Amino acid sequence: MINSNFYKKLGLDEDLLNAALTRFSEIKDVCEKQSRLLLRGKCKGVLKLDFISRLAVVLYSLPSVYLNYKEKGIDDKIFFDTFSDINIWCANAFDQYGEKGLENIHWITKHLSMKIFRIGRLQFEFSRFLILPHAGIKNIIRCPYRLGEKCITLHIPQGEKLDNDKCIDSLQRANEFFKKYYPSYKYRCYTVITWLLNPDFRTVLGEDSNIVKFANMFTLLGYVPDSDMNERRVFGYKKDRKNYSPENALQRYTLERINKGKPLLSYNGFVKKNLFNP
């Protein structure tokens, strides 16, 4: 087992980290069993545990994942940047449920099984190309990618501005990363499903907005109602809807749709990998 200094690099609150380290010393047998499953992408057993125990199992698993990174030659910065997501989701769990630990084990399991990496501002996940409803038949016909073909899906970690230069830098570095460490994984595009691609934002936020600049990189291909996640991203977990007091154009737009009974939407977009060759 790696000492606590290893885990401190994740940025976890010290009390939370100590509680989780204590817990995995108390349930070592459970951690050993569930860790083997998590590393293979299976988290059903961990879902039966409380939030602190889930975090304990994840922390118990990290030294093995770290060795896997080392075997591939992936540097420490990408490892610790990738697993800084644990800190984000522990904070979300406390905001949403008032309970310390980790709730969203499904998501972190992807990190443990090395299906997601954070490279700079963005996260990158091995994925398959999909088309959401309402894409439009003409758009589907014109789309240069096949349903189900290999691609890389982007995710946008919370907590930082969506700086356009940093996003482009991430995409350029991702090209280099997958070429170097996963040369047999052939893909032609990056995709994303997010509320940030909403075309209404061009009017609501203006063309100089970081969100709009990010969205302008992608070609849209369908959308789905995603009201709960949209609302949480705009207003946060703790706030009661009846007490919403919009402070900016994005919150005013979101609350107006909520009050009118209109769904909040997330959009699918794609962009050619070759646009980001270094």
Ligand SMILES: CC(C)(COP(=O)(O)OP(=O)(O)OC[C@H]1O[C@@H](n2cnc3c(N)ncnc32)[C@H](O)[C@@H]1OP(=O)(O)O)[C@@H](O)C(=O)NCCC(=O)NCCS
Given for the second form:
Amino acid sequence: MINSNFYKKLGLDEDLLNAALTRFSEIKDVCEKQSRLLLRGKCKGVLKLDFISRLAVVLYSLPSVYLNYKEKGIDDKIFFDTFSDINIWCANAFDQYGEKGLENIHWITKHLSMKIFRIGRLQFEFSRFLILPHAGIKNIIRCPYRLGEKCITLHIPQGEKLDNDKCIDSLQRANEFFKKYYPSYKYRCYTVITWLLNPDFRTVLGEDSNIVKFANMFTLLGYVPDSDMNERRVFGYKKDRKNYSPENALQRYTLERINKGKPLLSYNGFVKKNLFNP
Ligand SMILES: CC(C)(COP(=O)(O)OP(=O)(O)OC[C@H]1O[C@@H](n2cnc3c(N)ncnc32)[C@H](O)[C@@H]1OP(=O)(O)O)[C@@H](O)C(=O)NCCC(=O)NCCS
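Next up, can you give the form predicted together with this ligand of this protein, since the form predicted alone came first?
Below, the chain from earlier opens the complete complex, with every other chain and molecule after it.
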């Protein structure tokens, strides 16, 4: 049986952890039922619960996910790194809504159903190749990957600098991870959809910035307006516009576009699977 040290390894705030563990003893039946669904990637029922109850169901589900990891032989380190994201999303929920617990259950369901893993600095998700609007016909023709083919989408968790060596290490380790634990999953590239690939950042931040070095690893393939997410990522989840006072070039750029009514964009990029292998 898993003891409370297991949950402590997630790095959750102690009061929050205790509140969620208390809630899960109060709503055990709900947790049991919803947990079975979460493990299969279904979170509709949990969306009806308040944030502490959502967190309770997630914590209740974790021992089963841990067993699934153990069955595959996946390292404890990958498990706890992957689920340290709960911490990040509880903090974002508190900033945005002032409520303790977990709001973004859609996202954490991907982790519970083993669709996403954190390997080093980055997260990796089983996915299909996408082409966003404005990709340009020449780029689409030149692109070596087909719309809808299997790929791995990567994500960039907040919480630490985007050190380029760590990103490359992550990509190399992801190759090994998927080869070892998911050998039948054949894919040829990694993709990403993020505001970090904005080509304007080359002049705004300079070539030495982590964000620009990260962006330089990818070939672009289209973009979409994504103002809300961009703004939250740069000014915080509260979106308290009257108190914005830009402290760096990135915030100045973002605020200037907001004030001019220009959309903030997210870009699609791809990189060949083995590009960074030694
Ligand atoms: C991705 C991330 C770690 C990059 O941070 P980084 O390693 O500091 O990036 P850079 O070195 O390129 O930063 C250049 C400058 O922009 C600032 N900056 C970077 N990201 C910032 C952010 N999200 N908000 C405000 N300022 C930021 C840095 O502090 C630095 O300022 P300085 O020149 O005054 O020191 C950071 O943006 C982040 O945590 N983002 C949240 C997660 C995210 O957006 N994921 C992608 C989701 S699609």
